[in-house]
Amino acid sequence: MARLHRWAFPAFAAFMLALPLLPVPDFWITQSNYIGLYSLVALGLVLLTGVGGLTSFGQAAFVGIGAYTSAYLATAHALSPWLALFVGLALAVAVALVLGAITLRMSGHYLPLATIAWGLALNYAMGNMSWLGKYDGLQGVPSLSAFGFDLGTGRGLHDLIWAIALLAALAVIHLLDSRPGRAIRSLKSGSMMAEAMGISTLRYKLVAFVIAAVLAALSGWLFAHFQRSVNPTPFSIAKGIEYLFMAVLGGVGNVWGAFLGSAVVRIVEDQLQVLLPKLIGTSGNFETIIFGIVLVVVLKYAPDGLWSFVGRFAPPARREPDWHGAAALPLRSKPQRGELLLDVQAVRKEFGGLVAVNDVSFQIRAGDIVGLIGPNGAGKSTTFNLVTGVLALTRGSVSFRGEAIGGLPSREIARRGVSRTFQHVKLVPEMTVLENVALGGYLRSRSGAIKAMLRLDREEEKCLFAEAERQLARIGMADKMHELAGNLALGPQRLVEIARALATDPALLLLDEPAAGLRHKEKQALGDVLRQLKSEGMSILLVEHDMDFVMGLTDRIVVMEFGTRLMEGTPAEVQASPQVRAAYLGTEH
């Protein structure tokens, strides 16, 4: 099966590029041209919506930018279409950066609504500018030529369209299997985990948005010279919805779903336009009704799209462990044992009139394991989030290795050597255990999106996976590295989170209720891992409400109650304290 998977792309590419040479009707070639053009736009939506979790209804507007730019420059200024391509792509990038910087900060239903708004605005702008021909558009767009040969609008253009579409698919596949690709894949799980690993989520939202805009503009450039004319209709919000429909129908989370969805929509739509008037006895856009019903059925019974049925016969190839012997990733300087590492002074957090954390202070020295315990609602996790930058301080200060970090964003605190896990596990379930842990090495690597698409990042990738395997071996989970993270039980998932945090090469490791929800044996396994880390000199802040779990691990314990520090001492002193017994049991006896 792996061998079949390896040859699937070359075989498909060879067939599509050879199609114009076969004795097939010109109509087939025209249909194939449209499928290739649509696939480019849907491919961008796979990256943006399916992988990044950012729903956009406005991609047709970027198609229009590419089409109108080339058509206008070719007809009004006789500029070479190949030069016009670069102008169109540059304009699409500029518009995407401006729109993305404004709209990608939104979340929930506001983002899709914003994409509808700017999609409508750009479409109406195209239709109301006299120099763009208003709603009549621009006519007489020249066909493309290459090496002195006119490619025309049929068989000659087919291979160019499909060569670009296939190269784009390969580039996106390479991107997703890389450092920036894993960062984009982490966006769907929310920003908190990604930021804690040092990833700027806004930056990678913009990266995905710009790449999707470039692919759409590229499709528009080809479309203008294929149609030999442009007008605003193919770039309307209705077409934007249709592009999203193609991606969702085919499988919005898979690169090849873009091609499948585009092919199904184009072929079925064309056939329905012929068959439905004969069946109903009247003409109209009845195919839209059929597609609406089909989409509801697909979302109900195949939420991963039609590609999920194809994927059963072509499972993803298993990653070959080619990283053995790779160079080690850069290491950060570590503090000397006993050095003051974390200094929390009188931190306070207010939510309106509620004081969740009230002037709490404590310190951690290098090599120590400090427990932060207390009953439910004591303010442990809130204090933890103040230290790690998830929440802003109302007042007080937090210093790490002598540098004030209170008020810094999570990714900047991570950059300084603080790594964490989460009370509710935050892994990327669609990624393997190995890929999730490699995400922790983000700050120790440098490759960007363009380098990844061109496959120039392979040596660094080997270093990242070698580090990920080393950390998994460190916690006893190297045998699970090829499993999907979402298939693991809660206990192993918590261990994977610890391995991911260790891959950042932290000076301080913060664990937020790592034993929560674990069975007795899973707690024992977790305790063994933490004792091993303690023996290696790791400094740890452990937030936990299970006192039995904490007592055998920590050097000192800070006890909280109702947002205040109740006491601080050794495990023996805490166990003997009447105040602690009263806090947990409601009585001193």
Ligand code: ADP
Contents of the next structure:
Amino acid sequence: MARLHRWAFPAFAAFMLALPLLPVPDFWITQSNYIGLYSLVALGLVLLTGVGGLTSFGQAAFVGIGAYTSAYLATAHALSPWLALFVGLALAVAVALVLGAITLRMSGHYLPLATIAWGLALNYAMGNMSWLGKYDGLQGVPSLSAFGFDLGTGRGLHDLIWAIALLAALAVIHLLDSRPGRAIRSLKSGSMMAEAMGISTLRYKLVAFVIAAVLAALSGWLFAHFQRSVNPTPFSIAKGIEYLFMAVLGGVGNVWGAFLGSAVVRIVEDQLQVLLPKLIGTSGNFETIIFGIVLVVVLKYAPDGLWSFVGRFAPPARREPDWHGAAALPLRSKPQRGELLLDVQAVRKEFGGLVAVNDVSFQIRAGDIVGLIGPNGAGKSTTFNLVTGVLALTRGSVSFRGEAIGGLPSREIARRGVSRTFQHVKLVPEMTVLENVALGGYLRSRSGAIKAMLRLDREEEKCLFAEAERQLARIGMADKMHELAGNLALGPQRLVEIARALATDPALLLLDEPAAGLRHKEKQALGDVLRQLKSEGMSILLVEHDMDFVMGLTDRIVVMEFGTRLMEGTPAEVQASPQVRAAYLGTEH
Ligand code: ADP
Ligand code: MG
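Alongside the form predicted on its own that was just displayed, please also present the structure of the form predicted in complex with the named molecule.
What follows is the whole complex; the chain from before opens it.
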């Protein structure tokens, strides 16, 4: 996340807040009010869509909830707008929780479709309830006042809108740079990795969704008292699409993109509404056509939005290490050497008619490195996924430290001290190496979104980063901690995954083909790291295709072929086995 230089935010804030005092024409104050209002909604979309990867076309409906609640309570019950604000926000949170709990489980295209559905439904409801004035809406909404001053609808209101928008931007920036923020930033990489770190992905989808809804409702509340009337039109799906357009145009991955996109859309739209009918000779919403074309061009030539042009002049601020001497994160009680750690009994997995894992049993004792080898398609990854809870068992049992864990979700298994890496590396490419490893410390820390937005999580953050740096040093990668994970080669990426797994303070480490795709040098470095971990007493299940790699590293080896356990023994026994040789020779070369 590109962070502007230290002075840029205060300078921008001071300028926006000083605007009403400057000899700026009323017209531009009004434009600026709109830009602030739009930015709030677009900011929510940056978090939800740009960062979290969840596309919503329905944000305008949440703007409507904030606007209608205050308009109705102020006109029908003469309630103070400030009290109505809280009612509106509470209502938005409640609606977001219900809609989110239902729709955020959907994947792919179903989620955006669902947002269109509830966006339409809520908008339709606003237009059809007689107590909300149907399509005429509600008139005579009072303007806001604060400390006895009427803020009016122009210069007076400007600074309230902008103070709220700027504080919201600051809160989102703080959030993104925090424990819950990293969880939200990991959502786009798919749920498997985050869940393996103990993160409930549904929970953080809901968090992002509720925050986006609250920002939209805040905008709606301000909007109702700015316009002094409400009707359903500004809360329609068309407007919801326009909000998404603002966020994408500005740069949906960046907080300031929300402001830039809102400003460009508001100003250009306004100019075009005057200009185009003059040029074309008839009236109509021609600006919509132009916007459609502009969006296609921007997506083609600047997929990161217009902010990417500005962001070039503001390189991301490098986080200076401020965590030295931070307290250690809590440690779990570790098993005694030789204690039975993992007991896999006759596990079976069928995919339709295919028996991928056929009643396989093995055990791991604390301090051992056990290799699980076999030709491609033997069922190693499937076994691995049965142990880690990614796949459901067809039959059989898995227990860890005496507790049955078969059938638990993967984040519950992670909580008990089983940590893993992935055959296909799953790092969050746009986070630094350090942040990726800090994700591993998720279950050992507790700060939530509100604490993070208020910046009350700094002490715990220091502990998390100190731990992340320690784990990187343990595998010899501390010098790469400030790099973006996506910029590393495969070998170092695999090591970062091991550091992330170590940051969970595991009692058992599961590695799925850590040597796959590595060059000779990288394999040696990996071997050194694993030998060192073993000397430190770590218990490891090493799933590997490459037989030579496991030979020097493991205490015992389980060999699989066609889903069944072919044999189990010491590396020497396995190497001497004609059966194993036949299995490898039979399926390869
Ligand atoms: P390995 O990791 O040893 O190479 P896998 O465990 O990935 O093997 O695969 C074992 C067998 O199960 C293969 O025949 C594979 O095609 C099949 N398989 C794996 N995952 C699935 C799945 N999700 N659906 C259907 N078949 C699968
Ligand atoms: Mg595999």
